[in-house]
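Only one chain is given next, in structure tokens, and it is the form predicted alone.
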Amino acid sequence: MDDRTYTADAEPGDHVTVAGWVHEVRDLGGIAFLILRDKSGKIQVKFEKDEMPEELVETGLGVHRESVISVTGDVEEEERAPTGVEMLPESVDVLNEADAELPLDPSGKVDADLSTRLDNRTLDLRKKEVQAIFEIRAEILRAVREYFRSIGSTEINTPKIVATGTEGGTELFPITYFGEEAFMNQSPQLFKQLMVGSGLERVFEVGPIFRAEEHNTPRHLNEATMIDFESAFIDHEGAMDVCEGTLKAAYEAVEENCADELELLGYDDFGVPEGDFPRLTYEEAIERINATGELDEQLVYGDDLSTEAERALGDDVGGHYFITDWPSEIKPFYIQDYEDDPDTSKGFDLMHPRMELVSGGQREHRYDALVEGFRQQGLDPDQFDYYTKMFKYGMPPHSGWAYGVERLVMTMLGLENIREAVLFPRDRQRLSP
């Protein structure tokens, strides 16, 4: 077990051992100070040169910034110290000496560009502001899992190596699988649908997806983490209710449990989205976008929404909202169409004013209609036999959706680049670290 004391727990009168990184050394002549940093905070260590052993002073003051050390000594009250206490060391052990020259400054006093930060992510995460992003991300995932369990969902894990893509097309990373061609999965969509037909009925997954899209933008990644949900016996309206509930649960948890992290990031007015999210039909969305006058060309029915169109509508709505009833030809084959209007699907997107967060809808659960959907989109249903045949054996009506975790973090915290929301991003230029 770890028998050290965290710096935040060191109280006047305690005799403790603390361990962490050398944040700063200040030599003022007869007195010098070392600031030690750990996960919980910082503590000042005071060296009185004339009253302490020379070897102890040399060890404490000769160590480079970001070296890992442990310090044992007494804790005293000192109102002039950054945290109101300081340590008088009786021993300093250098556990790992850092190089004198660092590729970036973890103290944040010297800025580094994003590329340099990502190249040296371990050092970058020593900055409390960067750590705060990932503490918030972890809290989001904790809250989402808790919400799913509260509505009777079972967490599942589906394959990431597959024989065929979820949606066909060329946006797949091929790999060699024991001499056969296989692919990195672009979505757990088909597998989670099979699970709602298994008797589990309501499932969720948090896991990676891989897409070989040649985007190079601040909001796209080639490997992302998705929150997927699928449930039997609910329609697209019910799926939107769950989607909205999940997002609000994430915001509520961050507001309640991440006050320190939000303060570090400068969020004084962080708030949970209030009220029901508006649900605009695709046709209404097109009309409102055109009415803004923000686009060079008017949109017509059947157009997909560009980044500029999404932002124009987001500014007009002013908060999270759904776009429903998309044209069938825009949505994937597994989205069900309306019986009385086969050109309109039961698909939906959840939008943040800046960008799309979620894609979902009611699924086609009838075998013949599902196979016909494959053919209409130029896909060979025989390649998906493992999936389609299960629809012959009693597949219930079902609906679902998928969030991108990085986009959720990005929009919640107002980050400029999605790469700030993932530890080790994978994009067209970055495969290491």
The other form holds:
Protein chains: 2
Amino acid sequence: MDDRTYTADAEPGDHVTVAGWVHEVRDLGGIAFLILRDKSGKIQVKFEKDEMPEELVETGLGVHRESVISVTGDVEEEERAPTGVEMLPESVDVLNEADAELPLDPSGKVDADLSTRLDNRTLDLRKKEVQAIFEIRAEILRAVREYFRSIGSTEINTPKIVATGTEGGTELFPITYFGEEAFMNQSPQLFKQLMVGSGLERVFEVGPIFRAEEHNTPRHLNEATMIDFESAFIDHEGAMDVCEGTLKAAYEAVEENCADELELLGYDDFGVPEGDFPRLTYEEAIERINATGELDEQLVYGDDLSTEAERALGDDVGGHYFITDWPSEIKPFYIQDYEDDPDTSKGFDLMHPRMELVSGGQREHRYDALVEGFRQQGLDPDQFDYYTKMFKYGMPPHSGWAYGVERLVMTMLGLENIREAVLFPRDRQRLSP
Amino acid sequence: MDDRTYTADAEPGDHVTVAGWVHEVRDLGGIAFLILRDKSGKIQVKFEKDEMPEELVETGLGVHRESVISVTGDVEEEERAPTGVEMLPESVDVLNEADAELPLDPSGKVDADLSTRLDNRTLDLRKKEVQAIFEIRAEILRAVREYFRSIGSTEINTPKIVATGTEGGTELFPITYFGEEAFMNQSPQLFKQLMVGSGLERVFEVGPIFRAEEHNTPRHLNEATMIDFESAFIDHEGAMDVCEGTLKAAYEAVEENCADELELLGYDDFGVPEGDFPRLTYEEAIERINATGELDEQLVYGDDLSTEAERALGDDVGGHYFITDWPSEIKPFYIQDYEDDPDTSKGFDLMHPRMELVSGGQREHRYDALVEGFRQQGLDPDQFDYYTKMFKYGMPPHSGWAYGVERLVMTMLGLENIREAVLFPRDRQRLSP
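For comparison with the form predicted alone, would you give the structure of this protein in the form predicted together with another copy of the chain?
Once more the chain from above appears, this time first in line as the rest of the complex follows.
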């Protein structure tokens, strides 16, 4: 398929063709070095001006930085070369000549602001540190899917064009669909629930979600990639087990399979979360927050947790933790309440010390209670008839959750801005590239 | 996480709790059988009316079909039971009572038209044959991703909200994005190309695409799940190798891991494609089609292939095959032409005897030729500046392709309608559920 040799695989004694980008040219007079970069690493190509054909030397040394070339020649041991080997070129092909002026320096020597980097993601991703983030992101997705399959969960794809939103119409992007009004889906919530009532019972989806929120912060996106899980016959405790399982599986896989990337990003000691994640009730959480003394005003039961409150508790706990048993009134209507305590819901959040990662819970599976929930939310249950009616035909008790891949990458790698964790972010200002 | 035992795991001598749907109740007078169904299979529960508590018998036999119940009791060997075991219930819990009237019979004894089935997908997917399609679909996705990783390809997610479409504005769904006009993306084409020019070099994506085509046929969808691949430093021949590799990997994985599902669907001998897929040039293809004598009118060079032409050739070849070397004028502008034959493109299609599966090719990576291509297509290159400008900064030669998961499932399983291969289809008439 691919005839070239990766630079990292070029061994002394080999005669190879390598191809990649011109990372740097250092002309020392009689000899000059061209550093060729590809996905696997870099290799030094030595040009001996007096001993090699003039045309070869001119071609090799005449190209601009970041041009794409292929080089054929012998590989030799060379202690002084950065990788211990160098190539003696027999032929050089210029596959694509780059402009002399670049909008961004892929060597990373010149700093660029995030906006310039995002405008030029192709060049930005030639920096190994940036590439490493996306290799890790891909590994997280692989590991999470593998974990889901290990517990008998079936991958599904649900529609992104929908007639109605999950939680009403305020944060939806409208579409024109063959003359009808439709929306881009903000969550697979309703569809994955429909599937736990089917023969599949336990499902997951990795896919895009769209939220027309007017937030413009370092941790919000208007399009994100969501990992959704839902299972029949488990309660919120069981759903938390799976949630914790996927998260640990992701950390473990990254530690095991992304050692080079972690080293590039400066992790000497990448911490896989150990032990069971503490499960604090909402009441315990507000008590602990109040006890930290970090907030100007004490929290009272019923308050939602502000960013400052989350931070204070995160510092106090020092690792991932769950908050359970939320007051029903601050959780979505499709979360079930305790039978013996209808003011307390079986909803939960998984928290990273820096921010909320996951929202989940046991769902309301009883038709009458669900329809009543829609009404209390000010939504018209008739509009959601395609969903609610299935609750009349044998809907099992079920629980689930969702987390955004970007927040997981962001917290795992300590990124300052969520836009670092997505190739082409979408926010209020950014619709292109 | 899940305390119940799957019915398939219940062994004689066990004391278990099973949970699932009431598949059937057969009352024989003194004794009655309730067949309980879950994801793993079915189990017979025997009620001995005179020997068991009245309340237990009434609860167990009083529920409507498709209600969700859990049953606790001993498992015993029983030759006459369908699975060779039966349960003697000690307790029965009704977890969710179903209505007496169902809009669809999940036992499959009463036929339903496709539209009714799609309106009631939850019930439809309680049929094992329907469930099997989606278990196979999930296995295909797993196998294809694994193949991609085995060749060093990195998973990416690209935006679905875009400022401009891949091939112009005619088949795009418009969105209102914070007051600006935007579109739902019809293909990751431009974004995946931007990524092969980055340090990632070789990428894949599995995600939704949106096409506002007015087709309403058994093989078109307005929202589909696409498998996209793109790699630097390979030509169209290399891209075909990968394409063939993923397809065979999918068939092999299904054969190996979905034996039960294939049996349910009636495959005695599921055929994994063997040998190399023939690669016919477009010229050879039209010659062979003409030679079949199946068409009323002979094809001439430059004609696109009609559905009838594809069928005639498919019958003649008898398996998967590629068509290569298409006339440049009937392939998209971003496909590269042969340097020594500019009227012939390096585009290819992968064909199943029933229909086209894949479209791909080597791409135009030279800035000037690409911009000229936009112009010839009647598109304004300035609108695609975010994409084209990256071709000035070192874009390697590259090739790729895309196929829809639904068409792969459809052709693999011989489904008559593509809507059978997607949980919640979107077409001109269908926007819900």
